[in-house]
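The data below hold one chain only, encoded as structure tokens and taken in the form predicted on its own.
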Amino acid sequence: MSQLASLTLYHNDEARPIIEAIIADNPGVRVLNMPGAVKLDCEGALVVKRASVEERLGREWDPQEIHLVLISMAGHLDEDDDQFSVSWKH
């Protein structure tokens, strides 16, 4: 049985391009819209790719910027210059 990796982000203008990138880059992601927030769940891992977010924003984006719109997460965090991910893999 695999666990769900999860990110919950504010549902605002700053988070929308990130949410769109997550949905595009993570097949099978489940999206739960709540008042003021969006919860994204995926079996095993969720990845936020810098290039995908930059494409939607039209500017450079540092994966550290996700912390400005991040409410909660479930999984082990791994981040570098190109991506931010949560997973249950070791």
Given for the second form:
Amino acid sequence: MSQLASLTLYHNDEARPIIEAIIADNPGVRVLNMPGAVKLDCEGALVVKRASVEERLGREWDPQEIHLVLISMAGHLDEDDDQFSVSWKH
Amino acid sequence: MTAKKLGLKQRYAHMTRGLDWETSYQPIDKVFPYDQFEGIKIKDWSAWEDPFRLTMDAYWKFQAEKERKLYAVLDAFAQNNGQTGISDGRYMNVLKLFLTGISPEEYQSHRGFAFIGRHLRGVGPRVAAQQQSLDELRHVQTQIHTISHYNKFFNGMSEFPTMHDRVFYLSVPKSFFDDARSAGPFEYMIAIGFAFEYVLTNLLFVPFMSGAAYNGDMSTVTFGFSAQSDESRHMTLGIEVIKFLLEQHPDNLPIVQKWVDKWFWRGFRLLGLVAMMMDYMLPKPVMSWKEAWEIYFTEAGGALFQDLARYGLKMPKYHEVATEAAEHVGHQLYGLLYQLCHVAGLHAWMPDAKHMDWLSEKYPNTFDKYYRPRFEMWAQMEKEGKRFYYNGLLQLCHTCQLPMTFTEPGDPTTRCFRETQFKGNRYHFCSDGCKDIFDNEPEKYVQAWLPIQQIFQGNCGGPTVPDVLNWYQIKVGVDNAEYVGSEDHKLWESWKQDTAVSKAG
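Could you switch over to the form predicted together with its partner chain, since the one displayed so far is the form predicted on its own?
Time for the whole complex; same chain goes first.
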């Protein structure tokens, strides 16, 4: 059975570079647009890479800044200085 | 030479290291008196690690930033008369239900997590619970601030704390949190941290706030998503607590399973109010309750329980019943609100033809067959000047405190009744799920404050409907009954006329 890892983010300018980085770094990601929010789902795991966000944002970005635009998630969280991920892998 | 900057994991380790200490002049069990009586066995509290590793300074920094953004939006909304830009005046009734039914529970949740943040003897969960406690206090404050702007114009909101404590349908959310807060600390964590926050809260906040965005309510969507941005931490706490309990000792599994079963069912019943709101009360609907259930329970809950199966934890009992009922609960509860809004603190109305067609499309198996004919009959009665209100006192389920309005699993034409005898008294239930919960802890539930029984016992202001509504602080003819022709409706129509005039001019 399918096990989707998921992040839901604000649909605004602040979250846009993060959304774009997720789409670029997670092949097969499914995008569900809702008024005000975007839900991104990917089989097994979903990763947000600091370097990819910084490239799009044009400034330094701390993965903990995701707290400002994150609405919901599914999966076990792992976070360090270089990335933020949710997954069902062990 | 400057010292190398610490990494996230090191910073978190430094923050939590040494926050805990061994007691010297009191035995440790006297300092933490509540974390053993439930039978949960913990071998090693230090095995707990919060994967967010949010240090207190980072917590303040991010929360302050969220507050600045939220209040900027609220100011702009008030300055620009944002209340005139919502999709329709009927939309306000969603906010009335939210303010009277949900915001006070944010406060209950704040109190509950403050208790957990004091009484679990591991430092990791204590820090996470204290942060969550502060979050919940922030939520109730921002919700009251946001909605207070609408209170300047619309009825039904001014007495929300009293209404929450007294009005019959608001005992549904109130009893849910009373039940959780009067449980032990581990059950509270499973009830609110896991079952509510991880498994069910998306169903409340995500489609609801998307609905607010779609209906032009910029201030609510902003507080909603601002609150929900704390939710990922709460969800993490919920999932960490369940993994931690199941990893610590095999004896914990049956206790945890029983709590998961209980709180899933209680949460499912509570969220029936959200089903009614999503299917009927948003003038511009975004998603049906059934669709939301498929995304957030069948799909997201399925992935979660598949993962937890490695500990032997099973899907919550009666989850199939809940999934089948997703076809029915919104229609059944809104049908009830339509008949009872003369004794409620908000308005109801007949869904229009376009809305009924949307319901037919979203519920091809059930709406036209079972529910459209009821609404069409009531619409006909309205036309004849006989708008239908139900004028009896309702029988309530003794566990969830919702009226006995739900139907048998697999048979939507038969009302579901269950009962149990305890110490010479008979108790009534809306479902097997609610009956099981009572049967597991009858001594607790016989003490429940049931609003209808309390009216019969003379504790609610008097024997007549106006007496009780007066005690509820519901202003008759102002806050209650049919939307069409209400003060709210007249106000909304006058705003629409102003807009039409200024456009024409």
